[in-house]
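Let's start with one chain on its own, the form predicted on its own, as structure tokens.
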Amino acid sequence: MTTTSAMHPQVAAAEIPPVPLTVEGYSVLHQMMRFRWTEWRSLPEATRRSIADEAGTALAEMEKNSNGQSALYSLIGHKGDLMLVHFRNSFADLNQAELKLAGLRLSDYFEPTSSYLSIIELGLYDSTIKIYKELADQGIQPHSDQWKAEIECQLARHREAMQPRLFPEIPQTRYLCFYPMNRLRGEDKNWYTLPIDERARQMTEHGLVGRRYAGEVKQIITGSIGFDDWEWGVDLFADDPLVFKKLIYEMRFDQVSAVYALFGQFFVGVRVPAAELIRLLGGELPEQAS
């Protein structure tokens, strides 16, 4: 008996949609801001202490939030003084985190310089090709109700298996490097016109570089298409910032980065636990974050 795939060997390939499947986790917000040091230092010491204690208590609660944490970083360089990173279950929860911070007296001394809204995303290139081909070989019409149901069933399995990566804790490392990025859409080179199997090949090659740094750096990728000005955000967490340079430099030699990657601004910060906020506001930073 002739199988369906044998009857339609070319139909399966022809009907594979170009969009890779993804699974999503925490919603993520980065807030970058300057601190009005001159105004802050003009306050009486007792007032500064009271404001800092209030903010430290609120930040401590947000650090331990069971439905997504927050973390504070002291930025290095001219792009800002502070960066707050929030992981939450939804955009509405992120908004609540923003409003909670805005309600603190300390926020009177914040001057926002930038922000970035995204959601933790895991791309499933290899699984996508396999799933799409199986469905096409079964004669299931792409984007039909049956197709969508089968896809959702597969995605549910991936979400379950990838829960720790989709809903992680913010790593307790000393340094964070954050940057947004795009895939090239130029006239000569356009990532989105490549066949899906070629994109999958290049992404696999790209991922092999990152795996060589396992144990030295924790990477969290977030998707931001439709949410912010770039397409993805990248957070790198490490105790030694030198690894950021080594990893990103090495990745630029693989094809997907060398040919198709565009990078936005880089932000590097030092972790400031809530218990150390008062020292930061006094112009100090602990030698080693806890």
Given for the second form:
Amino acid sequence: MTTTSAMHPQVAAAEIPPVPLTVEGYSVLHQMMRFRWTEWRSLPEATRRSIADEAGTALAEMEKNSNGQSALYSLIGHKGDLMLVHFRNSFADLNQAELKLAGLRLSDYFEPTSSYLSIIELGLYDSTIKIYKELADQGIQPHSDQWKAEIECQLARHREAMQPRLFPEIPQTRYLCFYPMNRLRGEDKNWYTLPIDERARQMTEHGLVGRRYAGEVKQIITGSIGFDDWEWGVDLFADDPLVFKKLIYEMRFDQVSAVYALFGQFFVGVRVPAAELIRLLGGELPEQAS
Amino acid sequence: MTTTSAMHPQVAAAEIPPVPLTVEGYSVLHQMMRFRWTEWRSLPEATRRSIADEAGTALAEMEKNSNGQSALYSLIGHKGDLMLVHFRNSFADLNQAELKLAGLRLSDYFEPTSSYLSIIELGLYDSTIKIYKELADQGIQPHSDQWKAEIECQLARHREAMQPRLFPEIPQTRYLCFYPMNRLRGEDKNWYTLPIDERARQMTEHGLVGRRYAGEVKQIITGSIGFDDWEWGVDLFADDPLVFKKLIYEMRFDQVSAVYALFGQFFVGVRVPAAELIRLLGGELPEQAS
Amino acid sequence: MTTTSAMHPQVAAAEIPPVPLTVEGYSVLHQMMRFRWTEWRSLPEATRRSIADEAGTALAEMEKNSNGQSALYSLIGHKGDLMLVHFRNSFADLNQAELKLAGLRLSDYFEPTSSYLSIIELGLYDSTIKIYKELADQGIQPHSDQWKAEIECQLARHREAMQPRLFPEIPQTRYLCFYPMNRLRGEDKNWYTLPIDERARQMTEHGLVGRRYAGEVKQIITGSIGFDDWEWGVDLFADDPLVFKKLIYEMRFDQVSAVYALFGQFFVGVRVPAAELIRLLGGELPEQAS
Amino acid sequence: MTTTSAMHPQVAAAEIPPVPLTVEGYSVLHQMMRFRWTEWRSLPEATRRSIADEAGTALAEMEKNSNGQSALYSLIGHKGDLMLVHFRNSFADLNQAELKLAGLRLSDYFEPTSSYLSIIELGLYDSTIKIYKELADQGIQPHSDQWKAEIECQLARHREAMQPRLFPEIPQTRYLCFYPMNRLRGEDKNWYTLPIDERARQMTEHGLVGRRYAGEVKQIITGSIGFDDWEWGVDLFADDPLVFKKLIYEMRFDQVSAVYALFGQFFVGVRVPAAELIRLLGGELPEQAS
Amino acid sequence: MTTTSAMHPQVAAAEIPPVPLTVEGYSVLHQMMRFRWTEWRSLPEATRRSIADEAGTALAEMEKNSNGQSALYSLIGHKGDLMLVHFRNSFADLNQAELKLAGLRLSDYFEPTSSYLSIIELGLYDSTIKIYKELADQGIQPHSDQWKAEIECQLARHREAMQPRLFPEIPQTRYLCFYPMNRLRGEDKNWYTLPIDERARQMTEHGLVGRRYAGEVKQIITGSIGFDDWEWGVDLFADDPLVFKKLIYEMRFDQVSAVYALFGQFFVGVRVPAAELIRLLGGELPEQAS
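Starting from the form predicted on its own above, please write out the structure of the form predicted in complex with a further copy of the same chain.
Expanding to the full complex; the earlier chain stays at the top.
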């Protein structure tokens, strides 16, 4: 079914890989924990201050880390009192951040309730199809050394161009919404058996909705296949949390979400700068910085 | 496939957005907790009274809050002993309410078991279709600036007219029933891929059942997409809890419930005014105020 | 498809409501709890006796309550050590029973593991169809005031006639089996979209199996839509627990169970009269009263 | 559709009950528990010995019980450290065994993690069909008194003949594998709506696989419909645990397992005779008795 | 459909068993646990050192065990702080390793959160088909004594040849990813009812993807049917954890994964040599050995 020219023997369409290319940035860890208010309140005022100072100082450093920041949120509801988000250069650095926190005296009052391990990921559906077709046109066999080299070369260019989105600072919005998600692999409806062109089309449609909220919400997608229990983790940052509902509700009618999206737990928190930690531990939610 | 008149170039039906418009009111937090009776009973009588007085005073203030009330319920069964419902102007205010409670001495005897974060929401299916059609008839492109402005103008009018339902007081009934729910996105039956006209028709049919119980039960619907683990939270208020069963059972035969409704946990509680908290903590359920 | 006579304009069959009528009796609460044997055994003998006496006295009163009894069971397996079943006139009375138990010193040794809130319910499938048809034949519009009055009048008659089954004493058998259940709302097989005649037919078939065990097992059905996480709770009382398996296994082949029944957890307990509580707390299961 | 002879009016095939006959033996309880090693190790050596002696003596008696034995296993993995299996003549006797254990000082170091309540059951698919057909040929109406008497008479004969399999000793193998299971009641594939002949055929095929492992593994099937959260519990006893995998993997390709089997948690333990309990509590797994 | 020669009466194709042959190696236990940092930090420095030394020494021995090694990982996230992987010659040896750990003073600071019991397994799909066909061609009846002897003889040869893969050392990479998985037995898509040739074809396709990552990741497959709650456990070892995502994402588009793979929880850890345990317990993740 494929014709072969003398110059460029074509690669059969069926051999075009179904896997979209991705580029990755920071490793990311979300830590959710309860705070033992009863035990905390039973401490003398001076001890509380000293413990909070130690933690505030450590957190302030992490906030300014040039190799990946950390940020603290006050969670709403029983899933946790606090959420820490860490961006780092490696999983080992994330683990070291956990160990550092576990070493703070404040962590005697933490009870871990959940967590999520992932890595900032940009999916390149459109570029993938373009690259695969060019390489096929050039008669380069998928997964051959040349093919891999060409693709790595393209990915390197994307990584370079997308550097600010792969290694971002943590946005300074008042609210954060985090949730993990999967693509459906049902008996009848299965994302992973759709042709790559169809997946790309649906992702483009999906992206159009997101763009309508560009000024109101910042979205960071992280990949977690092989790292945690869902395939992706999504962070939405906004000053008005109503936007989380509007955006996600509107997206739920996209084909890719309506049919193929499965969602885990949702966590919503209010940003607390390290400098305000002591106020939060006194029972007062800091005002929004203006 | 679309015809264009000189005056009003028509917008293709397929481009009419599938998303129903909504207006939102109070932010809402449900907090369910166990009460540590054993530790509580081990306190001296005077200490118990002092702790209960502090909590009763704080709760009485929240009950009368003009910017959104709180209410206390004695839960039936092991899912919790107490449930607090908070209506507030923002998620930050809800978080501050949580922190305030966590600061009460009484909360040393609380163990959070569950919670739910949502926002009072009125869905406008019928108005949505009407507005979308009018804007299409005027040839206004969906998601254009003009389209957005026109819709925002309509929503503002609805918010104004529905102010009392968006920012209500907490009804003073003896019983509350709370549960979260989703609309089904099955492989074959999927609410989110139905045409908006069909969804509107089913919601209207559903509403007719609700209206039959108008005098017996008050219903407050809250939206939680992007906030918590289900799509909506439902609060039913009634003096006779049997009405909860009758209403929900009758609705379960509506197409929208029979086919498309998924339900989470149900919580049923008896209202306890702040002034009666001390009696409840003494093991006595207050009589119904008449 | 319907003919209209001059005298009685007929109501269209499609307008016959799909909801079966029910009558309700006692409110019911099941409480499952672990018993802290280690802490209990560490108490001095006299303290244990005093605590057990207080609890035994309270429970003995509840057993004889003329407004709804309570009964105690020793549960088998790790789901709990004890189960209390309360029949009462209202949910508030159930909540008050919980509070009373929580006030006993013995409850310092209780850890709640589960519970179930429901109300004794008799479903009237056959009468429903008969009543609906009669009212339709009389041309009375469903949900009109007259229709509601006629139905309420019929229900009142059923409540009167079924009084002993709606407000029963707790059967004095050696064993109790409790489990909650739902009717399936699958994408293809959906109980709630079946015609009411078909549901009535299947329920009748189901009832025939139950009748074969009439002398060996007593069944109490409670409705829990709007109250707890399943739609119904079932209590089976028998002196030989093997009958639980025989009855439920035989029923599982009925169409209504094979296709439409979903089951929750099963709890099996041995009845312990209040007078024998102290013996149970000494580690000895009372003999069956003869 | 059925012909009626003068002598034996035939019973319609459609009326042949779908329920396979079963005979039952010992009541069975599996108890899984964690052992509090930290607290245990903190005891003085003499106290440990005294506590272990008390428990060892009680367990040794249970091992030799002529009315149903008990056996102890050291579980592998976090689901528990110990598993006790009790065979008894009644559920009340099982509950008494639980209470007896709860009364041992050693049980201060137990934390129940799981359990399973069931009864040894032999399914008689082939005999059932034979009996049903004979009774139908004799024109005896299903569920008539005569029908019930004839069946009870047949079952009594089976109980007599199968006595050793219904009331067995606990096999003395090194390893035990326990798991609960269900038969699928899916929307499309439903075990309980298959004709009894087809179910019998699949069970026979299934049994052939089991017979290939006759010398290597001993299997005890227990029924738990109406008793616990799954329909059956399976115990496999072997000296080489690899046989568990081989047997279950081979069976998984049988139609009855491939299509209709659902599995719960698997528990694997190493047998520890009562006489070796003290060694186990010292951290040493006893050698296999030869 | 089969012809029978005088010499070799052929075995019917339908009788060729559907079960792929496997060979097994080390028994494997994964243990995940939380570490009680608060209690640990409250110990005097000298006590911590002494406890850590005892544990480090025991672990160092296990690392060098010639009958199956153990390895320690620092887990990322709330699923646990530490993971121990044990390779041993038998399940009893695994249980003894658990008991040995439980006897260390350090284990006073462990809380088990999860575990997994399995056995190293090499599936022989291609060889299976070849062997089954040869035996069928020779007219040897499946499951006859001769058939079993011939197969055992073939398996012995495979075990011999694959000895290093069945009894490997634990790879010395920086990162480990562990997850359990099942093959789908859906109502429509069912791995276990596919013909063995089709399963073999899909497994071969699946293997091709794995081979592309040969230099970057080492994979050990363990079988757990009959041992734990999933059918297989997968360990991936790599120095760059991004490879876990790339490999598993690419595989997810294979038919055997896209349609038939179900995944459990994912655990990702950083290798910590026994000699570095004391450093880890001081809150510092050891550098990667070079």
